[in-house]
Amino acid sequence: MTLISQDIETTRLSPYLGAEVTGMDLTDSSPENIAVINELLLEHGVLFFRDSMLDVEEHEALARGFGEPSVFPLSRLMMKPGAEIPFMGEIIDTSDDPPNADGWHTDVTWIPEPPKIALLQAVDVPESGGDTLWADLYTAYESLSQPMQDFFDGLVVNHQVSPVIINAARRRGGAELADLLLEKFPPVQHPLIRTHPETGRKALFIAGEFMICIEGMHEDESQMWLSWLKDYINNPNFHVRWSWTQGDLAIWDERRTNHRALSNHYPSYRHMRRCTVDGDRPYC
């Protein structure tokens, strides 16, 4: 356990990734408090705060301390003129609407400037199951051999809206909305190895089903390497796992992590509230 100030303590949860933080007032979104959180976030990658239920306004204010809150592209397309901007995303799993995030990814990489930070609040959790895992992509990169690092460095990957999101658009607005989503958000290119803009460290930039091909490779070569990368980060030595209780809050750095929300609580009810913060264009 590390003492940051007289009241704030951190407990590291794995050698590379994750820390539980106690003694911090998350309703304080002052620049001084945000600076402390950001320093811890750059060190640990993902922070966990037990029994820290924020209301919607407090949640948004905390996110806004790190930058401009993001609007999910599909939600922006569905906004009506004059409507309140939907910064908050509600993730509600039920027996009729099963969980669909049980695969490694980082959020919304199919836009030129993906989010940099995410804040996830546990509003209502099942009695068991529904844990979330994070993978440290610093460690994943640094664990590669030098020849593999050299091979991956400089490769570019095409990212595209996933079928899950296209199907969600189709359910909400029919084929017209799904077609509009694909029109407004064509594939974008991101480096396979990205440099963190604040720490200067390199990380694998893996994004699950958002990755469609490696630029310049034959299809079979591209799919072989993308499949290998997706399997590579299954290594539990890269992971930290969090079992939620009601009121927990997690804040993570999207630029150096992947995450996946386990679906083993199905068909139990689970309600999470998420806000992300706009980021910059990834670079190698």
Contents of the next structure:
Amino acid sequence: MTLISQDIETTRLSPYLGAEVTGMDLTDSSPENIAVINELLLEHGVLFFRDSMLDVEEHEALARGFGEPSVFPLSRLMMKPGAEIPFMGEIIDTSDDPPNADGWHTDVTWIPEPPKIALLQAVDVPESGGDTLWADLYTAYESLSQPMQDFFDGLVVNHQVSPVIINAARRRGGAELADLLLEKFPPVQHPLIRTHPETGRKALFIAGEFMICIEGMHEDESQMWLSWLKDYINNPNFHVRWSWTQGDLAIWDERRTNHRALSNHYPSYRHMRRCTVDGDRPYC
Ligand code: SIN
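Switch from the form predicted on its own to the form predicted in complex with succinic acid (SIN) and print that structure.
Shown next: the complete complex, the earlier chain at its head.
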């Protein structure tokens, strides 16, 4: 356990990734408080705060401390003129609407400037199951042999909106909305190895089903490497896992992590509220 100040303590949850923080007032989004959270975030990658139920306004204010809250591209396309801007994403799993985030990803890598930070509030959780896992992409990069690092360095991956999101668009607005989503968000290129803009450390920038091909490779070569990368991230040595209690809040750095939400609570109810913060264009 590390004492940061008179009240704030952190407990590391794995050697590389994740820490539980106590004694932090999350309703304080002053620059001084945000600077402390950001420093911890840069060190640990994911922070967990128990018993920290924020309302929507407090959640948004905390996110705003780190930058401009993002609007999910599909929500923006669906916005009616004059409507309130939907900064919050509600993730509600029910028996009729099953969980759909049970695959490794980084949020919204299919846009040129994906989010940099996410803040997830557990509003209502199942009796058991529905944990979330994060994988450390620094460790994933650093665990590669030198020849593999050299091979991946300089490769560029095409990212595109996934079938799960296209289907969600189709359910909400028919084929027209799904087509509009694909038209507005054509594939975008990102480096396979990215440099974290604040720490300067390198991370393996992978994003599950959002990755569609590696630039310049033949289809079979590209599929082989993407499949290898998707499997590589399953190494439990890279992971930290959180079992939610109502009122927990997690904040994570999207630039060095992948995450996945388990679906083993289905058909039980689970309600999370998520906000992300706009990031910059990833670079090698
Ligand atoms: C997500 O951000 O992909 C969902 C995380 C969760 O519901 O635990």
